[in-house]
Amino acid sequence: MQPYLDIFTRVVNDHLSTPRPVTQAPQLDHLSSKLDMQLHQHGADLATLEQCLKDYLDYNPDSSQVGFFKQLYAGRNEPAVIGDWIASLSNVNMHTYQVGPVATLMEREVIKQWRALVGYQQGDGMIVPGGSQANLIAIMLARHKACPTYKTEGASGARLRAYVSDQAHYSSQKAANILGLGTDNLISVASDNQGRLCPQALTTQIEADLALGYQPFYLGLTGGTTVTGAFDPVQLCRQIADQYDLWLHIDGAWGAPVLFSPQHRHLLEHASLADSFSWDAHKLMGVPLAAAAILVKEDGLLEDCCAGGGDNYLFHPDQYSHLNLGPASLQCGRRADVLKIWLSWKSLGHEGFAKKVDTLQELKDYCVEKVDASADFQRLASAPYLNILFQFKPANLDDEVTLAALNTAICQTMAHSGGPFVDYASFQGRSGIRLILANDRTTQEDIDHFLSQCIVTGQSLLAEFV
């Protein structure tokens, strides 16, 4: 073990002293001449070991970097990196508490606080990969409280509909396939001009659907969207789900951390009257991917819903077995990915997390006053959160498709001159940047460089575009 340990302690060493842009945005025909891919009959010897793996720290982009801003997550959360390794060298598997004595508890206790701060005062929850597969738990779940013998007997019949809003993340369409709803069978349901649900909307839709002889039983709203950071209304959206007997769920991957904040957690007022939340860790708390969990206010649903087989050789009837969390999991072997999410938080406390929300929230202020103040610059959409989706729009240019053209080279320009490293989306027709702040080590410095580049880019690129 000694010679990986040392070949691990110099390699992150190095990472960690050595000054490197945030991207290099190599191209696949240079990175596929520069590194060997192969895997060969004989082994490698250590010195090409320690050399993929620096490799591989240089190639990728470094998502702890402040000029980092392209996807959700951002920045090192060292508790929970420390866990995560010290995860990997545990190895136990979270299906039962013999296997995993203290993960398990641990695991409890992080559940519990979730639910604490969504407003559950009893329930379950567990933690899957992401928040894809919490999203999927929560159509389950729905699926199974709307038609409990479809888990043993399929569809026999029944023509069931689910909804989103049309700014909902794509996990819900992969779900709808995965569980044998059919894509066509999730609507996307319009949203308003800041990106949030309409409840009129939606209501017509069901009715249509209604007439049609569907059976609504399922809303999925969000809780900080992936381009225009929007909160869907849920107390409108639970008194719609009371009237046409929908299970209602939050995706609250991005947005969930707000709760933390006394400050800010008004952001996702009334979250306890969804029947289920997802929670992204590796988001906006920073833990290594993968970290999520689905949290759920109907106490022994999630196991009713999931569990099957595995009894006759692994949950055993002794006395921990009311301590197994495998049952209501939909995987059998699962990490211990509770101990990054678990030992961040134990070190960060409620407060460490409720700073961090609070710092970035700021942040977003300071940057969006900057970019409606500048005569280069064009918000899109309302910044409620931590998005803001702006364009870069001289005043001679006004054709959508040329600057959303431009916008994108902008970005694609910087990442090739290494940072920063940012991504462009698109809303009701018009496309621009999409700046994600989730790293509080940013600065307010940090975001006049990133504007004065965008700027600096842009100009640099105008005479190809006009």
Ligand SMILES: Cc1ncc(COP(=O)(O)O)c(C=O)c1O
Contents of the next structure:
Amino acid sequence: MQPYLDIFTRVVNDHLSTPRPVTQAPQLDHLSSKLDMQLHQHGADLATLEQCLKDYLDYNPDSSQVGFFKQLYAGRNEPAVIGDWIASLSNVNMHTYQVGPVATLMEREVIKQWRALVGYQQGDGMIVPGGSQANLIAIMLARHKACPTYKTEGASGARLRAYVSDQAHYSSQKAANILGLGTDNLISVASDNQGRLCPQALTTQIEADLALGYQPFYLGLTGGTTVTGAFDPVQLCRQIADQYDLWLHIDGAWGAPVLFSPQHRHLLEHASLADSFSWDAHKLMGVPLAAAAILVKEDGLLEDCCAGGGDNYLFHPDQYSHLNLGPASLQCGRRADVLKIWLSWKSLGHEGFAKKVDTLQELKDYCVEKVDASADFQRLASAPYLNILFQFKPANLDDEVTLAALNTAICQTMAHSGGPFVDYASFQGRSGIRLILANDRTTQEDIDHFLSQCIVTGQSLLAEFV
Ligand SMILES: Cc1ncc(COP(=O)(O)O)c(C=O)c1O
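Having gone through the form predicted on its own, I am curious about the other one (the form predicted together with the ligand); can you provide its structure?
Every component of the complex follows; first up is the chain already shown.
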């Protein structure tokens, strides 16, 4: 192990001590000529491996840097990184208590704490590789409730329909495909001008579907949408779910951490009214990928829905079998992703995550003020959370197609010059720059710098677009 540890230490120290751009945005042909991706018959020596690791760190974007505004994660949760490394060293498997007793107890504690934050007095939960799998399990639970024989007998002819808003993450589409519902039976319900699902449009759609003989069974809300950070109205939707006997899920993959903050948890008020809840630790909590959870209000339902098999060799009826997490999981082998979550939570406490939410919300308010005060920008959506969607918009330019192309070019040009690294997105027919604030090391000066870079880059490109 020692020679590899020596490489590891050198590569990590070099990475942490050498300044570099947030992204080198390398062209594919440059990468292909620079890096040897091929695997060969004979193994490589240690020096080659060391260089490969350096290249990996150098040519991938550095999401720990302040200039990384592109995705719903940024910065570095240091205790979580250490937890991630130690999880690999120990290589515990989460299916049985016997092969991961400490990790199993940690996962039980983390799930209990997350459930309490949502407001579930009882229930279950499971750490999963991401919000996509959490949303998939939510739909599976809903189907299990609506059609208990689906698990054993398969489709019975029921024409099931699920509902999300037109701002919901695409993972629900994937789930409708995987679960055999058919993506046409996942209905996108209109959202309002703030990106929140419209209850009235939902009711109208459900009534129309009932008249056509469909069986509505699932309503998926989002707490913190991917593009604008909107929070769907939970209480009203609970009433609709009760009226039509729907499972109510909240996808809190991005927005759930507001529940840590006494100041901002009102954004997810009534979260406990949902039957299930998705929570990504690898987004705002800053835990390295992959780390997420599905939380369920009803005790035992997760296992009832997911369990099957493995009794002949894995799930032995021993004194600890009641602690085995495997039966309620969709996976057999499962990494101890809990360690990085648990370790950073142990290190920061609830208050550490609350402070992160509060700091970033304050920074968001500052940024929104600057955008609104600038004659060069126009905001495209309200910003209740940490997404700010805005356009660089010269006064004489109104054509949305041209504005979309200009704003896309701004993002790409800034990336090619080393940053800031930010994405573009569209909302209700208009496209702009989607700034995500997820790194609490970001300062007001960083925001000023970012916005001025957008203006300078936009002005330099303008001639190409008018
Ligand atoms: C609201 C929301 N839900 C779910 C997901 C999917 O999560 P994951 O990438 O962890 O699968 C995302 C990803 O961006 C998201 O924004």
